Amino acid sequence: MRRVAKGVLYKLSLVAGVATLLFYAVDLMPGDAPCFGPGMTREVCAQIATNRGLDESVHARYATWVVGALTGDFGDSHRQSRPVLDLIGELLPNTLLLSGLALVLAFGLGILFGVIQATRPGWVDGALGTVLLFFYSMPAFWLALMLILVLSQGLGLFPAAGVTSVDYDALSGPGRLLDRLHHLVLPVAALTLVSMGGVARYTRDSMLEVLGLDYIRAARARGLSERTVVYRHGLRSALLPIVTQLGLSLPFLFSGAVLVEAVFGWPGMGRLMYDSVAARDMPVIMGTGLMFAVIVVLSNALADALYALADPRVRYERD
């Protein structure tokens, strides 16, 4: 029990630590937030500041935001004059579908390959790996932007932009989820394809090692089928890496989710992010980026359990 509170209190006091230096490092970000417009006078940018409390010094604005963060309010947008709270809950549905889709792919797909690569040595390994490799080290913006330039706009085979085409309201309801997956193609296709090189990499890896260990061969030796061999026997022991970097592959979508939905014009939480960012509206900004910050502990104790889980040796040694 005291293991636990102590792992609690160890995730809030880094959500609070990263809360305090996004408050502070936004502070910091050049430009006058209630002036940006056309327009704005003195008088109209010193009323505005009033009204919001930004003639205040920065440390009260700091204490003044962590009492309402803490009763649940995190404030109204700047530029949208709305509750940051129905924003959030507004756009991070998409956001989960985009990723959570991405995510299942990347595994997926990188497992597979992975255990192609450590089962075909040679030229298909060696094909393989650069191929992963290729897509591995694209950035995920620069991916989307392809994407759109070949299969949007040159070959026309999916959208280039948004969630549903204009006669949505007007099409049946195999119609309309068949239109939703018409417009997630090309957006999860970029978030996948920069995430399974890690995954295939890692799962070829300990493909290999697990296949080179004494029970693998006395398996071989009884006459199992190379199949069962690898698949029952060997890839049950090589996902135990690969269960820890699920938990942490999840920080890294949604970090990537952000510039993929700038370009594709995907209504979630990174686009509301970079919008806010770009508008200087520092009430969004705190909102989504303690989000992010929830997203990454919980991702962390997420992959802490589910290796716990695989692994029956972590919870002796923690017992």
Partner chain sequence: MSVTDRGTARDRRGGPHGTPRWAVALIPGLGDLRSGRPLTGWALLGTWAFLLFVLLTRSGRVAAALSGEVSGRGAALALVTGLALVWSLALYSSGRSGARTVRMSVPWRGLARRFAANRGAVLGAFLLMGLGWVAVLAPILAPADPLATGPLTDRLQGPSAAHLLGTDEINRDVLSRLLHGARVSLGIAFLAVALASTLGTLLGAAAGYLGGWLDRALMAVVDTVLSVPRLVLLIVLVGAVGRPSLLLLVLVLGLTQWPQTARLIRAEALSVRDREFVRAAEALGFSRTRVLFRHVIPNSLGPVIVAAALGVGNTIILEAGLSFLGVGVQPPHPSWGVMIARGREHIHTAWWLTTFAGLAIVLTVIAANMVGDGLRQGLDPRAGDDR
Given for the second form:
Amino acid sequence: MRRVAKGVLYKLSLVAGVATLLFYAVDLMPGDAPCFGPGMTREVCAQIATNRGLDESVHARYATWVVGALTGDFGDSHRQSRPVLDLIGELLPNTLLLSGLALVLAFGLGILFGVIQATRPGWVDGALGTVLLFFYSMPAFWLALMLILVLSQGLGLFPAAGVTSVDYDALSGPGRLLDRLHHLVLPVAALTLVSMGGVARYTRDSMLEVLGLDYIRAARARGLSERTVVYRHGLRSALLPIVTQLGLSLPFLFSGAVLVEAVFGWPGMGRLMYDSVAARDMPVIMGTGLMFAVIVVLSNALADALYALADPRVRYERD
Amino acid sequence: MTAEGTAAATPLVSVESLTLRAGRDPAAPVLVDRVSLEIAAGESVGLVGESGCGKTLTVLAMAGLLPADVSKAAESRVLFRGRPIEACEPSPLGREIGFVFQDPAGSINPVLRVGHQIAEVVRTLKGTSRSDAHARSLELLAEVGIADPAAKARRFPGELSGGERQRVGVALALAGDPALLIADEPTTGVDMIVQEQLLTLIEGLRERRGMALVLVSHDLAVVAEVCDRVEVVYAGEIIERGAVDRVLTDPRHPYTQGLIRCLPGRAGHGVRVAAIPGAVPVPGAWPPGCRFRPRCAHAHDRCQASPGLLLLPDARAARCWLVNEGGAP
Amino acid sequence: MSVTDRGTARDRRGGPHGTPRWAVALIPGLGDLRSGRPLTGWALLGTWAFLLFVLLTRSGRVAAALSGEVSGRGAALALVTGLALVWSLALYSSGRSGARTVRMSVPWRGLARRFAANRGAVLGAFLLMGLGWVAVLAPILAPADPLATGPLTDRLQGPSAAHLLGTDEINRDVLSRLLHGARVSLGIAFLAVALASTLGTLLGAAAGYLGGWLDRALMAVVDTVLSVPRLVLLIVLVGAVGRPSLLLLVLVLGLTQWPQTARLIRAEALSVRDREFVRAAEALGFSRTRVLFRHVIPNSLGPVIVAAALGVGNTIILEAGLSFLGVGVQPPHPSWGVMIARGREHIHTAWWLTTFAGLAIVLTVIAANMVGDGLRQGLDPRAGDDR
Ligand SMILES: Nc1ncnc2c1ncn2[C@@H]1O[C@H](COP(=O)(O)OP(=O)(O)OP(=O)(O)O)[C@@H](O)[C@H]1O
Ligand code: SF4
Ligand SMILES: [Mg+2]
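Same protein, the form predicted together with its partner chain this time rather than the form predicted alone?
Starting with the chain above, the whole complex follows.
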């Protein structure tokens, strides 16, 4: 019990650490909040800054922010004059949809390819490994551009931007769903292709290690079929570290798509973050940054928990 | 194909001139050198020798389980019921040959419940339904002497004691009701009491089931307790064979004589006789001529040439220049 | 192919296989090739051939650069010294009759042998070496000035004999920009990784070996930094600046990476500190600092090397991403990420702008990843090797 409490306390302190780090780091960075537009004289800019409390000291501003955050008030976006939480709530679902699909596909395909590689040594393993390494070594945003170039612009198969078509409102129910899926194909493909190589490699190595263990050879010797040996005994053990990997990959759901979102003009967290940073929109930077920290910390905890759930050895060694 | 009439005379397993090398290369070091032996149905045979002499590899080859990095010479043959073991369809593994591995902890999947693992083998080998297989797994656990099988079946291997894990290993080998049980040092890593219990268990199982047994051990006393016949292995070769009681009372090879002198309680009036001087040469470093020569007290000029395995009356044999049909060297 | 790093007895007597000594002295790498050191041999021979080729085909340019008439003096100097160095090495080793033995401690020797036996890793290493030379020699190799614009009426030319990879939106030669881009992208990546590795190694090893409050404090910092996805952290940090300088980019990329290295080496140091040789050194009364640098760090370096190789690829991708967003390398500096970003606006009419810059990234990152994999497998023989 004490250990659990200590763990929770440590994780909370990490989140607090991130908040402090972000606030002071952004403040330290050279440059000022951009202030331009019609009627933005030097005086007006200064007035706005005063209204936002920007002429106070960093410490005072940080204290104000902390007090607000503790009461659940993350402030309003300077740029859009809307509550930070509203903005996040509006854009997060788009990001989750995109990277959630990509994460599921990347793990599904990655595990599949990894198992194929591990069970078919020789040229299948080599060829698959080379192809996967090729995609794995690409910047996702560049692959996205190449997909647009070939599949959208060249062959006209998929739309190159946006979440829906212009005539979305005129479509029927199933038509709308199809339209959304149609728009998802390219961004999801770009993200999946780039990330599945890592999963496949991990699966392959883990699988090879497990398949060389004594109990796998023993299982064969007991007359079990090769299928049972590879999938029920081998894969089951090999997947344990991959479960952890899955937990650790969860932050990807929120941030992995930033650049691909930029390519496809996808209204998600990536754009929110990028725009707010460019405008030094402190409340939004802090709100999103904190959200990421919480997610990472929770994912790590979840990864541990998943591992303990999946691996009986961890379970009984704990008692 | 063996003719029907000779089926009764066909041994369960016969190993003919088994030569094993560490690697595919014909020049690779030899690990097991022209070993020939036969196991008849219902018979219990012990394989004795010091660590590294090739016992495990020999029995692995018997079951057709050689690791990929060990190769078998072209002239070597392993026949199961008269047919090459690789050609048997379906594979006799599990069904006809049960294998208890040297390291029981490592040979059981740590992330699956033991009951599940036994039932899985039963279902695969016997084609029974899930519930029947489960019931059978409990019977097997009881048969190998595990108390409260229903509770233990739900445990993971890591939650059992070392002795219990060994018993589970035996249960897994028995799941297909094999005609031959191969047990590779089934008593490594357990204390004397558990070792005694396990040996009694294996002996009892063999008698009740009428199985043949191949028991591998570095301890002549263990083999003496359980087996009818013994094959003594030294540096990849069989150097002596015969009925256990005959070999114990009348060993022909100097190495076997040394082994017997080392047995506790046989040294006479508590005098601890020094073990055989020197150590087993490692594969690739076997001396020319008789491989026991550097450690042998009786070595003489003739021993510079390799002695053959001399067949003696009463199905005995020994590999030493001093052996004659009459008696001890 | 079997690779050893020891000369055979025969080559000590001079030309093995009848290779005359003057040839060994004249052609770098030949001696190594003839005495069973193909890796060193091919590396030397390849470097020599490449540099010589560049010098011969671009001699006018090199001379002009050396005399300061055109830019690229540094590159020209590097070319000349590189060539001189490789040649003197050949002379030196031929003088010593090829009996050059590389002395390595046992674990590193195993690593070198397994690395050399890994075809992909060797290919990656050679590729990376080649790309490194391309980056260094960019001003001499590039057919044109990467910043020189042509007439705008003629912009966005497709690949042709005059412009092998076409021209961009203000009619600059894409190939030249690509070659100079290697300088920026590789330079940033190598410097950032070097910074992160040094910092991470020192801090991580110290934390793991010394323990106590230092360890706790350091790990709290590491965990904090690792609690923000790296890309997010980078965007926040450089985004706040708006137009970061190259130096700032290196700093930010390096300072966001060291915690990973520190965590790796700390774990390693924790296990090393209980090994006998460390205990023995302590018992002899050596200072903690000395033990740290002489024993703990050298024996914990394995994972750091792997992480560094993989980190180079990762950093190149990150830098390209930042530049793509406009918060990384700033135009007109020709970074590959910037080229992709600029090219994106013209993707409908000028595919070559984005395509070639991206391929350059892919090539470099693949090479870095192959080297990283080779090192990983070399350090841990069990790790997914070809069976
Ligand atoms: N896969 C393998 N590849 C190469 N050599 C092997 C392999 N397996 C075993 N050997 C070598 O073959 C020799 C015989 O091994 P084996 O395992 O049969 O010995 P053993 O008699 O069972 O010894 P122990 O009592 O230690 O189990 C040993 O020297 C061993 O090092
Ligand atoms: S052959 Fe010679 S050396 Fe070998 S056991 Fe017999 S007496 Fe000893
Ligand atoms: Mg053995």
